[in-house]
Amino acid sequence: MKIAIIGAGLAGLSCALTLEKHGHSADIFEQRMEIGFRYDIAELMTPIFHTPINDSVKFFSETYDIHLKPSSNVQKIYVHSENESAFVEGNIGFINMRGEYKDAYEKQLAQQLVRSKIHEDNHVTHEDISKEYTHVVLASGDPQDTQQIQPFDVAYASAFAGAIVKGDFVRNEVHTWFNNHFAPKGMGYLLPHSTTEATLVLVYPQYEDEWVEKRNQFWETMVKQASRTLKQDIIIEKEFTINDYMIGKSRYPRIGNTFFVGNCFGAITPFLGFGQTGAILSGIYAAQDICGLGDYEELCKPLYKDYDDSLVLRRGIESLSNHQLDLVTKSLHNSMVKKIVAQPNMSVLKGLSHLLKPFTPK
């Protein structure tokens, strides 16, 4: 077999690592000058939308011999609405770096490769290489590449504003904001990298042109709100913006000997917009199929289910007014509600959906 992987992100590198563990190698084509996400940010890697995985780092290490070293674990997530604040506590997940950081997950995965070669600064298309290779894994991270081959069902496109910020942070505490005044149908979040540095992000769907036009205004309000919430001045170090970031899923996981993984598959969970666990799983599953150890379409069924459940939850959140968001946040003070949301070995999507049910339209 001659295997090509387009994209040296989490999904593509996880695919290559799994291939190597079963005696195969791949040519990995990366269009950027070096591997890694195009923005320097922190991300939350949480298994809460992938039941029954409780600890994703442990799971990938013990189940697939793929080893990740996060920046920190997350023990507490604060939820802030317009007039209420609450928190959920437990082993919620991990914070890790993306982009050019030396300990970015992509760089960690690349260091574990033995035989597969990464061709950096080498932009190829599926059409360019499909005749030369027996198997092609599309892992570019761009759903538009999927759309060149098959339908990609877009749930929504997002607008981002974000920055690396300086301040005084607790490393294992994450903050989220749900407020339609500056994050219409979206959210803001702060993920610490250390006790002095964090990623602050505002993200919301581009349902209204006006919302994109007001992004700078929303972002300024977000920064001020974060400063008030954390009772300190948040200092902006390095800003970034993203438009038209598509959240959706491919119609098919595989067509012929072409496998769609990561964002090209639909690994991002629509509710919070994080997709690292799903991306890595999709890369592993594609490699297992190529090695004759499973059927990719069957293996992906739980990922599609996670996506669909997460989208239902997102639609529920989008329907809430600020007053209703306050009521949901206030309900998190209830000990039974906290237990439902953070309990291990339980579908958190189901728990959150149950929590939102009284507040969403019939």
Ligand SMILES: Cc1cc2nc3c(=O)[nH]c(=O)nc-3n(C[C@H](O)[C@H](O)[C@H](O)COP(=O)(O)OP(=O)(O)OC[C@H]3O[C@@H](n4cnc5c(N)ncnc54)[C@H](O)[C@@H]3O)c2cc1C
The other form holds:
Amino acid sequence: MKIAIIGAGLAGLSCALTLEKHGHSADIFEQRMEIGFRYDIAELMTPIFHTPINDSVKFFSETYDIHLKPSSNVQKIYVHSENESAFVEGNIGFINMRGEYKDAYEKQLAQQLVRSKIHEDNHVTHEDISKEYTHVVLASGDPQDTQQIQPFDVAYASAFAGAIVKGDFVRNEVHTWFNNHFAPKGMGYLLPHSTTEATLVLVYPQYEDEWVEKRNQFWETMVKQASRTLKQDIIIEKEFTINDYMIGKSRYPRIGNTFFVGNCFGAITPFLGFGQTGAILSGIYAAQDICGLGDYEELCKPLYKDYDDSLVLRRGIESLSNHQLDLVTKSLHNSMVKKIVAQPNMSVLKGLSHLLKPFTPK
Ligand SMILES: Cc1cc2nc3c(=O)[nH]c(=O)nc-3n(C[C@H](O)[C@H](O)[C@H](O)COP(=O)(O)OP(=O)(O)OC[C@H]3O[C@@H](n4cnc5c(N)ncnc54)[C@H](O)[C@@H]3O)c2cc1C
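Given the form predicted on its own, corresponding form predicted together with this ligand:
Time for the whole complex; same chain goes first.
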């Protein structure tokens, strides 16, 4: 077998690692000069949308011998709406670095490879390499590459504004803001990297041209709001913006001997845009199929289910006015609700659907 992987991101590298563990190796093509996500940011890896995983670091280590060292664990997540604030406590997940950071997850994965070769500075297309290889794994992180080959159903495209910021932060506390005035149908969040540095992000669907045009204005309001909530000046260090970031799912996980993994598969759960767990899982599953240890289409069924459930939840939260968002936030003070959302063995999707039910259209 001659296996090519397009993209040395989370999905491609997890695929390569799993192939190696079962006696195979792959040629991995990476367009960048050096491995690393396009953005130097922190991300949150939470298994909450992938039951029955409770602790993703432990799960990947014990189940698949893939070892990840996050930068911190999250014990508290604050939810701020226009007039209310609440928090949920528990083992909510982990913060990890991406991009240029030396402990970025993609760098950690690459270090665990033994035989597979990463061809850096090597942009390839499916067409370029499919004749030369028996199996091609499309892991470029870009659903437009999937669309060259098969339908990719887009739930929404996102606009982002974000920055690395300096301030005084509590490492294992995450803040989120839900406010249609500056994050229409979207959210803002702050993920600390350390006690002095954090990633601050604003993300929302590009449903209206006006929302894209107003991004700078929304971003300024978001930064002011974060400063107010955290009662300190937030110092912006390195800003970025992204347009047209597609959240959706491929029609088929596999066509012939081409496997669609990570974002090319549809790894991002649409509710809040978490894609890391799904990216790693889809990479592992594709490798298992190539090694004759499973059927990729079958293995992907729970991922498609998580995607669909999460999309229902997203459509629910999108319908909420600021007043309703206040009511949802307020209901988080209720200890029963907190229990539902933070319970390790319960499907958080189910818990959240339950929580949002009174507020969403019938
Ligand atoms: C700003 C932002 C914040 C996010 N925050 C979170 C979060 O907090 N939690 C979470 O779970 N998810 C988050 N996500 C989503 C998450 O980052 C992705 O779902 C995940 O990285 C997808 O992994 P992947 O392997 O499919 O793609 P990537 O990690 O993007 O890797 C794709 C790789 O392929 C390379 N490549 C692309 N095209 C080619 C080509 N033609 N030839 C060779 N190489 C190529 C790229 O350079 C890249 O290295 C966020 C995304 C963004 C943009």
